[in-house]
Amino acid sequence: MAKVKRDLLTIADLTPEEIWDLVLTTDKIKKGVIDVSRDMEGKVLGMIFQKPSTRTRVSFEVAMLQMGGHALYLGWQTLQLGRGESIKDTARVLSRYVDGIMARVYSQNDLVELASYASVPVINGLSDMYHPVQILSDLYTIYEAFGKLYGIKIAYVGDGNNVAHSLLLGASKVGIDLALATPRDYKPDEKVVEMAMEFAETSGSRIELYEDPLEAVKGADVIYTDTFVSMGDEAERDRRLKTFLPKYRVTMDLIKSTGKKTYFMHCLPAHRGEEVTDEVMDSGLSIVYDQAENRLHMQKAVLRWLL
């Protein structure tokens, strides 16, 4: 029987069991328990980039190389997409050349269209709504740090953006408690919150929304933040910073207010002095570089599963 094509457009696409399988596979890959050096032999991943990238591009490209395959960097403006070719036609043509497509784009709707016309798996490398590959590797980083996921509490402080959306879905799927502290005008999307609440009913996780960071971080095992000015939001920079600063900046005082040892996480790139201080970023409580490294190991697990 032919394998049914799967895409990874959002963590909502995954069952809790599939998330756990990816986390445990990532652990085995990182520790060298399983050899994946030939898993992508003869396979090519097409990588479409509409937005700049460091970790997503490098982790996927290195993953394909180390697994015996090849990755093609395809800038949006260097493809005919930049001259108006339809996503439908691009998807159909690329499917004749490559074994999978990873796309980092502005619009989630473009990804959905790409996946609907591609006959090969499509991976969301970041969109305006979701960043699933980031949060999957973050779940592994938390598992690596604590040896478990269920019952861990994450406090997310900042903008209710694509990272917050994927964190909501990921945490609620696996039983992590999540408290989000966001300004009133920058709350996460209501539909995503509703989905997370539904998943939480099954997993037992608690999802809480706050405006006050001090309330959200009480008892947190992890404090997580992201930039206050995401790609595409540059025109709003001044207004955003006036809203977020200094209340939502992660400082050592905020971390100490949790009442326990609390790790700091950030998906990077960090705007030091805005959403987080140098003292926190460079402290022994910061596991941001473990997060960054684990993107590579999780990408290998994702590629192995989909391709």
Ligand code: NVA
Given for the second form:
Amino acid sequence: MAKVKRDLLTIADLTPEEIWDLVLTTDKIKKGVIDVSRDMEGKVLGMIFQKPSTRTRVSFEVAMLQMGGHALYLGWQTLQLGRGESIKDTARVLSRYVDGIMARVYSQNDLVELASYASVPVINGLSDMYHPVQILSDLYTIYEAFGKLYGIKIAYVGDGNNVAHSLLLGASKVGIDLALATPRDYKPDEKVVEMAMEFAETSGSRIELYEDPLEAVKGADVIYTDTFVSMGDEAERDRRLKTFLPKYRVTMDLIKSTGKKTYFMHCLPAHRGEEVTDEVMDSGLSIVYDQAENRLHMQKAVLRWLL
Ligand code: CP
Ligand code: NVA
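Since the one above is the form predicted alone, can you give the form predicted together with norvaline (NVA) too?
Next comes the full complex, this chain leading.
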């Protein structure tokens, strides 16, 4: 029987068992317990980028190389997509050349369309709605730091954006408690919150929404933030900064207010002095560079699973 292709467009599509499997595989890859150096031999990953990237691009490209495969950087504007070729035709044509497609695009709908016409697996490398590969690798970073996922409390402070959405889904699938503090006008999408609440019923996670960061961070093991101005939001920059600052900036005082040892996480790139202070970024509580490194190990686990 032909293998049914799988895509990774959102964490909602993964079972808790699949997430755990990816986390534990990542651990084995990082520690060198399993050898994946030939797992992508002869395979090519096409990487479509409609927006800039440092970590996603480099970690996928290096992962493919270190596993014996190859990755192609395909900038949206350098493809015929940039001149109006349809997503449908692009998906069908690329599927004749490559073994998998990773795409960073503005619209989640474009990804869904791409995946529906591609005969090879499609991986979401960030969209307006989600950033699943980031959060999968963050779950591994939390596992690495605490030795467990169930019962850990994360406080997410800032914009209810793509990263917050994937965090909601990832945490609620594996039993992590998540408290989000966002301004009233920048809450996460209601449908995503509803989905997370549903997953939480099975996993035992507590999902809480606040406006006040001080309330959300009480008892948190991790404080997580992201930019207040995501790619695509640049025109709203002034209005956003007025709303978010200074209340939602992660400072040492906010971290100390949790009442316990609390790590700081950020998907990066950080806008030092906006959503987080230099002092926090450079402190011993910051695990942001482990997070960035772990993208590489998790991409290998994801590629191995899907391709
Ligand atoms: N965190 C993340 O996805 O970083 P890049 O935008 O650099 O890929
Ligand atoms: N929320 C950010 C994440 C960058 C990795 C953005 O979409 O720009």
